[in-house]
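Presented below, as structure tokens, is a lone chain in the form predicted on its own.
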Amino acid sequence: MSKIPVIIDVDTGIDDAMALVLALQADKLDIRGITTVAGNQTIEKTTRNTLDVVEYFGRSEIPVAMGAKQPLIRPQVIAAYAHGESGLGTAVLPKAEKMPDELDAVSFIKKVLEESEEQITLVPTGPLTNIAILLKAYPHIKNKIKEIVLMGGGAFGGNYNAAAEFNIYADPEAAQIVFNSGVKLVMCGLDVTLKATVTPEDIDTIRAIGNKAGDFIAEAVEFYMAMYKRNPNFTGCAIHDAVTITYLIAPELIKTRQGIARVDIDGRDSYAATICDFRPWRDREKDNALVCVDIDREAFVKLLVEACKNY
């Protein structure tokens, strides 16, 4: 079976770190290169843990670009508060002799896809900014995207307030762009990430690995479950940005609905909320997302335990 070839796009937190762990090591991807966008933390700290997971984990022939450092029109949010001061909690890495390509990142995206010979998926797991800025500058370019696997949105609620996810309240205005670009999105939303949990005892697991994929997870991902505890509603942390990896690699894991799906940005109360249509007496032919919105936890538990092994 040949490779998906893709371009990963982060905003390095965490959950984007377990993400790079499980796409570094699978087989099914061909990772054409990661780019960098700011969103869990300032674009100078998520390109930097972006290069020193991508070295730390043997993947330092992937090029990565640095992306935008602010959204397009809304003031920066960050969310120091979940993902801590490094954006990776207190996890310590070493830092990467690597430096970002010589292009940014919107133009280290479209140089790739002019290059290649079949279509990309690009996966972006933070705001859209970068995407955005790559369709309205580039509309030649959609043609040489096979989709976008996203990890943002929500049909039912959102997590930065009541309404909006917060990758997609850190930048709404590109959200819209990308979702009204006619490329086929797939949207990881909170409606399945939410399901996609680890628990303590899950954690237990991977520490007890013993390899340095093991105690990284482990020691990020507790950081990030203190935050979770808050909330006694919750009993594990979500691992929202793995899943759209899973999507590419075990999309058998998944259940999801086919849809319309637009992002708010003229509400007050619903600024920067995603609205799903599934009504059966819609329109059919806007439709244009695949909505996630159930997951195998215990096999998407497991897929990251044999991916951490694989180091």
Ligand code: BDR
Second form
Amino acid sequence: MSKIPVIIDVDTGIDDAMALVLALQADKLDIRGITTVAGNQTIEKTTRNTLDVVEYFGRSEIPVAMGAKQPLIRPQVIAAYAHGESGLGTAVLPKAEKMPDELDAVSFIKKVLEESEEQITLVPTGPLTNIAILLKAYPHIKNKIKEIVLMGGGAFGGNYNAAAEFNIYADPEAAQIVFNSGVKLVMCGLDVTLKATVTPEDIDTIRAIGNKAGDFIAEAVEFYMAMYKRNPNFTGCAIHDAVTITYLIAPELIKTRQGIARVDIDGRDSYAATICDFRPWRDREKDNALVCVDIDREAFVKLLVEACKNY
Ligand code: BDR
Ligand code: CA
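Structure of the form predicted together with the ligand, please, following the form predicted on its own?
Whole complex next, starting from this chain.
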């Protein structure tokens, strides 16, 4: 079976790191590059974390290109409350020797797309700043993009506030450009990612693997889990970003709904909300998104555990 060519765009981040752990060992993926964006932490930190994760897990041949350091328009927000000062909780990785690619993220993605004979899937798991700049600056490149499988948004509400999910809230104008671009979207938003949870018992299983991946994940998730434990309905923590990779390597675990997805940048209380239209009588010509709505949690955890064992 031929591999799926992808470029992953991350703001690493604890759950971004877990998405990478899943992706870097996946036989089904041909990772043509990884690009970084500011989001969970500053661009310096998300890039450092990405380089460190990629090298630690033995894939330093994959180029890492540094991207946007701030949102297009709105003031920057970061998520140290969820990912800590470093962006990886209390986990500390050896400092990677490899430096970022000489190209910036947007130029890097453009070059890889232009040089590719086949279409490539973009997988953003942070704010959509790099992707929006790419699509605006080089619209001709759209026909080289197979689809954009993104973590962001939520048809039924937010996490940063009642309406908005963090990645969209961090750069809503960029998200609007991407959602209106005409490129096919697969939206792994909160509807599915809040169901993609790992429990403290799952983390015990991962730690018990006793290798570098198990140790790293168990350490990094501890900080993240602590935030989730403040939720009175706590059952586990959501590994949002890993759902994008799961969609690509094990799509049978995920349920989707076809619809029209847009980003509101004009509302007051709904600023940065993703509005999803599933009405049966909508104008289906305007459908632009497969919205992921459910996941087989047990199988998802198993996928993560098996991925860790491969290191
Ligand atoms: C998203 O926000 C970030 O904090 C996570 O890495 C994930 O991409 C979830 O809302
Ligand atoms: Ca992220």
